[in-house]
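First comes one chain, alone, set out as structure tokens in the form predicted alone.
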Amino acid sequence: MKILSIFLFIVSAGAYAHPVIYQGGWALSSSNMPDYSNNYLMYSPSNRYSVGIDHWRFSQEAANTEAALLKINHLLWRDNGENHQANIYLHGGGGVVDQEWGSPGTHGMYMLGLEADWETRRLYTAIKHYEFHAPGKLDMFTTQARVGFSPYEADFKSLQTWFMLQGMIIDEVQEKVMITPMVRFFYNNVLWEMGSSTRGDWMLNLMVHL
């Protein structure tokens, strides 16, 4: 019964929201804001790494800066317990960027991410760092932190809900961190929040495995 039950965590908590899941499982995502958006599909061809294609875009006023890189995505570390699971992940790519502010063209750039996540059934947190990078050209950094609750504890066939508190900060992009509620749902394979910042910003995020 204690595997059992481990298994059943596994499925059914934020494991969706991972960017490495079960081998052979793909993962096509898109989170959306009015700064910023991130559009990825990736491929897992085991459970500890996975690759794939990998769009940012940054906005600055009337200005965008585009990257397109491929990627991947290492599981570091990963703890089960009974009731909870750990998990920090290593991200890196190399691609092209597009620049309408700073140095205008475009550019070879690189990535770096670190990615760390700490769950229960009833309890979430996260956080996020990336940085972007073209040699004398781009030098850029987001980073994202949340915490959230669920209300009532689901079974992994029922649909599951969470309330989430997510402070971000994007570098050259915005002066101050953007606080924004949220509402997490997933439901089999699918998962999508909405929310609204505190300036009023709206907020769409749309995971799907398949």
Contents of the next structure:
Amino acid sequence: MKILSIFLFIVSAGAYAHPVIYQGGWALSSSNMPDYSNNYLMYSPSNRYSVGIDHWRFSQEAANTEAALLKINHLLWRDNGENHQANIYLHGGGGVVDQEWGSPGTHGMYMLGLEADWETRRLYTAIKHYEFHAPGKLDMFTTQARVGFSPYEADFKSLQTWFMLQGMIIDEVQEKVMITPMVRFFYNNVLWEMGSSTRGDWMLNLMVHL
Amino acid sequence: MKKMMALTLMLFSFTSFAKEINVKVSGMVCSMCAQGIQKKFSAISEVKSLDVNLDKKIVNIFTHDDKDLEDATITKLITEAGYNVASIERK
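Having seen the form predicted alone, could you give me the form predicted together with its partner chain?
Everything in the complex follows now, all chains and molecules, and the chain you saw is the first one.
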């Protein structure tokens, strides 16, 4: 049980990276904050699509709403510039939600999402919006936005460091936008992020390209 | 003399050289994402090694002796990794 807990902690540090990667690639990703976590395992059969299993948790004081989904991510548009890359992604999925508030119980549900990013080797911006619906039972959304900069341009096999600011709102969980300064690192195929929100909530994210 | 020349020609005919192919790639701004390029090319038997230069946005592909990669293959692999080929140059 302890090993399972450690594993779940390690993978429950979801990251904010591309949801569709190279053809044949696998990614394990996780994001964790006290009020929120998102973990997924996904596979990209092409550089335009990925499919995966996705778990979300939203906490409202002692009550949780958890969703488990099969999810499809689609790279709708990409601009590969000489010194930048920009992307727009669509997300969709279906599964079950277990609610401890609103209409408690287990219900069928679906989610829809839209995500966009623009990055250079020194600058990063991204925004994403997800909606979760269980007709007559649940309607909630989360919106996140990020801006960041890297103090140096790292080589291919070097450690890359980013300083970022995240704004996030989770409908029904937070009344205000939660601002989280963070630091992001990536090295080879591993990305990890650590931060602390302005209200003192910790954040720990991890992504691995397998 | 003729024997020497024949021997030299024979030696050259058995000598082969690894090829270097320089590929200029668009959109290559993230080192973690560019790992996909390495994964795609590492799976190809003709490829001996590969260097990714993020500053110059160039992927240097070194093939095994006497092996080559067609432009179409290079373009396909770079595209599957999520990028665009700007140019291909052989040395």
